[in-house]
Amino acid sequence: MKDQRLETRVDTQTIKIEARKAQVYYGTNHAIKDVDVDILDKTVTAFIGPSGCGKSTFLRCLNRMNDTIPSCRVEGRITLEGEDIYDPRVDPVQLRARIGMVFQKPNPFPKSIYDNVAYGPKIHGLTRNKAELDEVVESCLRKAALWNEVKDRLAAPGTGLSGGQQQRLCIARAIATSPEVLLMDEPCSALDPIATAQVEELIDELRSQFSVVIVTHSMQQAARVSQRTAFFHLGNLVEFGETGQIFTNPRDPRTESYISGRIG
């Protein structure tokens, strides 16, 4: 691990987040254990691993999402752009409109499809007026690969998308706060193919922008939409590094064991 650190110390990309010593308790059950991990930005990564492992509960660590289990304990530092997000002043909602999330079923408010988009830049007071609210709703219907689907029917009900229609409508809902990093939690795992390789595309072009991290149990995705993958197994990241190299030449034998379906 400390070899791999390195090498993303002296990365020319931003470390967006860092993750030092990362421990996850529910009650006394030790969920996560030392986790150590660098997202950079403008990067996918992804968090690998067979069911149970930890990778989504780590994922909601990283904005605080745990908060609402109460039996949750989290440990360790959790860093966004060197602030520790655990300080007791840092306020969590406002933490999420920097880190948003999308979740693993498609989950519109019940509301129009430009209430919607425009519920997070309204109660954040990020547009002045109902013109620079268009815009924003307008900008990030654009940035899901929505807008041209939903141009005519904005007054319309979010629920009454299809499947993969509404995932893009939470992915502009997340993205309208602007914030910097983007969490997607098995993002795809409820949509069909057409609609999972709309996702994936997306996911490759919000890269320009965000830094994105997604869990996914599908080893295929991981090494379609990231750069950077984290292996995680019965609650510690056993591998982590460039996507490539964890699918073609991995370090450790549970890695091997995993990719090639022995373990999983």
The other form holds:
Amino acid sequence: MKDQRLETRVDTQTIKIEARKAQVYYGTNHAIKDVDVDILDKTVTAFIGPSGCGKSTFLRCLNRMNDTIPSCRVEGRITLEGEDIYDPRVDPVQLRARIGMVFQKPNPFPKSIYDNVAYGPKIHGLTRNKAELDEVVESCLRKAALWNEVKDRLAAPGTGLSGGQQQRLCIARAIATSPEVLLMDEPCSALDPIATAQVEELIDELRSQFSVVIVTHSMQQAARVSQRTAFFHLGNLVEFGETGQIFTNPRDPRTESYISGRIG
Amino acid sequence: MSLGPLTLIILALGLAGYLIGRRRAIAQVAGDIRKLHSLPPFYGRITALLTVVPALFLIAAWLLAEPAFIETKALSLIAAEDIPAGKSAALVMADVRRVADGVARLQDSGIEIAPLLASPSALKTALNGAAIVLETEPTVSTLAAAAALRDALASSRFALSIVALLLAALGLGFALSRITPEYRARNATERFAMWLLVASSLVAVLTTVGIVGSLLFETIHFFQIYPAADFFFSTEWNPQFRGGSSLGLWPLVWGTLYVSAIALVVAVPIGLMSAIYLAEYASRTTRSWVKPAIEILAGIPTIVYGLFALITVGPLLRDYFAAPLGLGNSSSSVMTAGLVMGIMVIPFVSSLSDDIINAVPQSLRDGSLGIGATPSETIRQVVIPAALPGIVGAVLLAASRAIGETMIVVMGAGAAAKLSLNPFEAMTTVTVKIVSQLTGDTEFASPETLVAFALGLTLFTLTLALNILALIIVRKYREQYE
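To complete the pair, please output the form predicted in complex with its partner chain; the form predicted alone was given just before.
Entire complex below, previous chain first.
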């Protein structure tokens, strides 16, 4: 895995998701305060910060997964390509097809490997026939670097794969709906170092087609895979900038303490 | 010695064993209990257990085996000509037992029994006075057998007391002789506890074996006096009191399956859908009162359901469906019983399925919703497949419940055994016929009565097959989640 810390350069790219004064409440608990973030297209953005700082909560706001939690309330403005995603006219189901998500624990469905990947295209009607669906499944599994390992047993249950394979299957499943943004909530925290390396490599490749947002506990991982990094602390966005700058020359003393291991 | 005092004495010995064992352990290390392997109470406990448990087991085993031994002895005393034609030896033995019992009771109430034994008619009057009714005057051989029975019982109990007390004393001595500071009393107590648990689970298993055994025994009897081919392959059920009955199995099995199938067609969709609503859509407060409300259905006695079927559902179906459609005008019908039974088993399906659906990990739902699936797509394609083994289990539990149901069928579907496809016709089930055959006036050794056991065994096989099927389905589709 190459260390991209110093060579990373962010090209001037279009803004995909824009958050302004985003607030999240769980009941009376104010979990996210005044967060302003721009997620650029074809870029990996990392959210780092100590446990409970709200980075996962904020990630789940970006595709309205927080809607499934009854006590959760989101305020402020979050837009996808200029369109407010919390507008009542927006269908969260359609939104989630455009903004895919990969979770902390691999969660393959109790179906075959093939059906796991074909799930999204099928429910959204993205393919016209079986041959096209086969093509989509194969290309997604290839993109997820899993094709060679599973091509002979596509009918085997997805739950029978190893942890790392399961997580790559979940990534294949998430990109099968061709989302514009891929949200990843600590995708490597349940994986061993080898599987982690594979997934990180994969994230770097995915960047050519998607905008990727990754929440991670590992600062090394953030440094390795991301071009831009946001540091969250106690529900506030403390610092947001190019990864190289955040790790080598943080502007906020809290960022520096966290990176050097004094808080968190 | 009678059993009560005997047990008390053994328990007292056990208590003494506890105290002596503990004191002995302490005495062996001169009061410094740190030198003992286990704490002193463990030594007491193992001593008490070794004293009490073997002796109590002996008493239980003895009481189980005793009747067989002493009754064969008494039976051998009855002259063959004293057994009336058409009566079995078992009936005569029942008389013998009653006489033996009655004489003991008369003796207890202080009546001189020697003159009574000399005159059978006086004895009969006296026994009647003691609330023991005999059909006929006891014959000489009955009296002799009764006397032998009483003697055998008394000597058996005497022997039991001696042997049990001896065993308790032996256990006490053995346990005390083993107490040394190195003796691992704590571990020994642990092993004892394990065997106690093993014994408890054996009781359940052995009961099942016993039930099947008794069914099997009487079924074999039945097939000795009634041709098995007729039972299994005849399609006519027509028992006669005077013999010459046709006892074909199929009308009853058909009725059972038909009623149960209707019940499941009602219960499975309703139960499953209410389970999905409760688990996936209902708020916590709604769930907290809807779920118990559904479960109340399971608590209603089946006779009440039967009344509901008889006076409400039956006439309703007849007047609005069966009669206008020209399908018959009987108010008891398969449909009536099936519908009401379906309502009865809804909670079995819904309550269990609800728990199972709740146990499906949230991460699977998140995964599906995160791709942009709607909640109902998620439920259909992810949650239900994941919960399938448990749901199958719930459905089969409901099915066995429906197959075994009797009261609703009697009141809702009638008692006429028929092979018909018309759901508005009266039919009946295996369980109903078991009851009516066993409670009929025919004598026990006739095929008309014994057929009940063959039916019982058939029913048992049916539910067993269902359970095996369920196991296979569950194994096949089981998914492991952490």
